[in-house]
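One chain comes next, on its own, written out as structure tokens in the form predicted alone.
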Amino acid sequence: MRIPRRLLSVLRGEGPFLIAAHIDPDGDAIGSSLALSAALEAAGKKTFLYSRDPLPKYFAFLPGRKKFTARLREIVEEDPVLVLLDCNSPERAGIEGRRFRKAVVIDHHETAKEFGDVRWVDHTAAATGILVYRLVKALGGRITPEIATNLYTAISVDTGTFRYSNTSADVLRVSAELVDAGAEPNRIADHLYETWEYKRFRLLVAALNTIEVRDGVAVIHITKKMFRDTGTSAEDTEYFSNYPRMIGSIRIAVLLRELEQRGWKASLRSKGAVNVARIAERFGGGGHRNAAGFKTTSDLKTIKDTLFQAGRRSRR
């Protein structure tokens, strides 16, 4: 996991930076950039933090969240370096069509995209947490309770709280650190599962109640409607595709949500070799081989034939 001396040398000689989560931002982005931000300006850095989507409700305790910001146009006007964390393009950030000074990736994703003066993607790493962590200490910053406490988020929330593949002894000594540097597992655990409003629980009887089942895939849907009659939102959703997959047939796990515009967005999930980010490629999207996601403009039944369809490819 060797880090760029290129983005060393950008991260301590230049500046001010804008750090951009990708849309519908996660734990992972979220708790990444928070580190990252609070590292650089310990060091003197100016930073902005930008993410184009609200925060989910449920990452209201992480330190350092009222940073971010969805109003580009004045932080462009200071010609910031660009940090894309936890994503590789612009038009995962919502910023498309914007010029900056430099651009920087910070990535672990499996789908790259060829953009950024700097890059560093490694998708061998559980999470951009890691990297990040990785990152504070090359850079000599000292790892803070604040920066533990997002950073053991960013991780805990890709490794579905180490019960994924991807939770190696490496990631479990990096989170032991962090938890010796101030992180509360109890607490965050607390704040990420088991702070639900009975109206979120509606939706989810509403979404479980969807589930068709073939060929080792399952999947759930919502629509408008369902989000209009329990009082949600697309926030509520979050970890709603991991339900079916906790069925020990089930290889692959998907969630369907209705956007507000034309089309829906599909969050998948995977067990063991089935490597869905191939499969959300096929239709644009992708993400990582256990966990990826894509948007079409396809109806219902076309999007879910498809999927079963990937399903029985999968099994051969």
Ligand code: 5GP
Second form
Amino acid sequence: MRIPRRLLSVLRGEGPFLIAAHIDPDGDAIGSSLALSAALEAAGKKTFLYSRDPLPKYFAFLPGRKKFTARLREIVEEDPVLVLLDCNSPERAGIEGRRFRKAVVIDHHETAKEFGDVRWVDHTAAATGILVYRLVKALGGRITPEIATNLYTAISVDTGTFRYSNTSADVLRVSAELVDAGAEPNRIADHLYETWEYKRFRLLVAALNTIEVRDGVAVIHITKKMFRDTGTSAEDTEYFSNYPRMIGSIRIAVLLRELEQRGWKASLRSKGAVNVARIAERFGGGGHRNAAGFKTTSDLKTIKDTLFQAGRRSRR
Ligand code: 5GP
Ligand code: MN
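May I ask for the structure of the form predicted together with this ligand now, the form predicted alone having been displayed?
Below is the whole assembly, all chains and molecules, this chain first.
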């Protein structure tokens, strides 16, 4: 995973930089963006951080998070260089239809568009946080405790805290260096996994009660009514797709969440060789081999039938 020279020269060049995370931002998108912003600012550059959607509340512990804004207009007036992080198209960041002086993409998704003047898309990287770590080092920056906490969180989230198949020796080495630089594994894991509100647990119970297991696929779903009844919202479903994944015999785990407007958001997780990015692409979504997603206006039964069919095919 060589860093493109042009990427280094753009980031060493004139700012300001508009760092944009993807819609429904996750820990990798948020942590990587905050880390890159801190590193560029330490090098004297001006940066803006953009997220169309609010940050989930359990990322409130991340240093620098208040720098994120959803207001684009004033930023665009400063003629920034766009840096897309953990995504590779303006649509995924929710900024389509704008023009930028220059656009840079730093990402690790398999589903990649051709957007950008300089692109670093390495789908062998476990997290965008790993790429940003290499970048900060290559730019000669110091890994401060703030940067370390953000990058360690990014890597944690995308590796299921070092349990998914993307957890390599390299991932652990980088993470160990981040701990040396000030990231605190226990504190970060507490924030990610052990700070639930009780209502979130009640939502999980309701979701688990919907489970269907067939053809190597386990599906749970959450309706708008369940959100209403428990006083929860979409951000409370983060991590839920991991529960059906715990069943030993399944190859694909799915969480379906009913959308406010119409249709469903799917989160797919797979074990081993089954590529859920390919399944998500059929619905206009995308992602990685073992973690992908899509949004669709199809009804629940049609989605589930398609998923069970994919499960049957994956057995062959
Ligand atoms: P999650 O299911 O946790 O939302 O996302 C799992 C992975 O799939 C993440 O890497 C995420 O970026 C990607 N992903 C989720 N939804 C979509 C989508 O609608 N389109 C694309 N291209 N990727 C998605
Ligand atoms: Mn990621």
